[in-house]
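Presented below, as structure tokens, is a lone chain in the form predicted alone.
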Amino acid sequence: MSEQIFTFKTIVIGPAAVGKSSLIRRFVENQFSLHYKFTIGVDFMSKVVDYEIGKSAKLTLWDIGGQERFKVLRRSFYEGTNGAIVVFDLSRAGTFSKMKEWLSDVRQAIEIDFPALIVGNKSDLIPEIGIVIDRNEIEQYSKKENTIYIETSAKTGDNVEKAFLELTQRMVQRCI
């Protein structure tokens, strides 16, 4: 008997430069370049991940770009969306405030409940910079819509791949 392996449409969303792209190679191919280039409209990768010992489930990672004149183009990327990583960087307040708007916007375009999973990126810079961002705010954000919050560097792969396993989980129990 062969076993069931999900697939799962996987956005990935944020206001721009935050890495998203980083954080979709990062995950996919274990890769990080300093050399950034905006993803136009959207960018697709796909992964499969081992949820658990012996169960997989292929990822298909869209990274919608953050730029705000692609925002018309955004909801029709959200159809058929299984979870979401929601992504604001670190090192820059701004994209905090901006990162509600985007979880707002989508959970508006999909109406359905879905997982999603807040990710502050480009922990990395913290010790560089401190800390710019009140966790505790954070936090309270994160329980109040009820996601998961992770920090994570693309740079140095801290918890990448446990930001995407565990919204790989948080999906998987949604299916059975």
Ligand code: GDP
Given for the second form:
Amino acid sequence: MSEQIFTFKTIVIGPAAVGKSSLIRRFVENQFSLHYKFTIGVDFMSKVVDYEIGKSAKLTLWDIGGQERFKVLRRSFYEGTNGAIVVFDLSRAGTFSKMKEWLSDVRQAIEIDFPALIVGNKSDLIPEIGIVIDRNEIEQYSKKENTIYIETSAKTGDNVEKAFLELTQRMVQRCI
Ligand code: GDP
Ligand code: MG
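Now the other one: the form predicted together with the named molecule, given that the block above is the form predicted alone.
Full assembly next; the chain just shown is listed first.
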């Protein structure tokens, strides 16, 4: 067994129904359900990530759930964050601009700079419904915000592990 050094609080935020809970579930349990289950309160899960050969870190994953709507509750949720995954839905254009508000909200709330990853989820729907958000615009925004942009599908599992791994590696870099 490898020595476990770091524990990182990782928050998963963004508008409702973009797939935050589904991404966590796919990552932790490798499962997916199309049946929408509204997250009540805050959900916690954790997973140990091997971010390098022989090196692992524990992520505690904070699922914002029902607090999406209650701005006043967000601050306590954000406390102690080491990294953020900010999610929007590639099939609903409006979620991209809402996601931007989430990122600026969390950046305002946390004094210390932390790595963030922008996730465009539900990439499996693109062949069906087409591209509804300009990728250049997403890339430009991501660059400006000094984040990484990744497209995922919690449904197929595509890029999910990669997204969490990329963020873990950036969180580790802050500590060494
Ligand atoms: P949350 O409110 O952000 O936590 O969103 P959920 O994880 O509860 O997902 C909202 C809905 O979108 C559910 O019906 C999911 O099954 C569905 N969903 C989540 N991720 C994906 C995905 O990658 N592809 C597709 N097609 N549906 C997804
Ligand atoms: Mg949820």
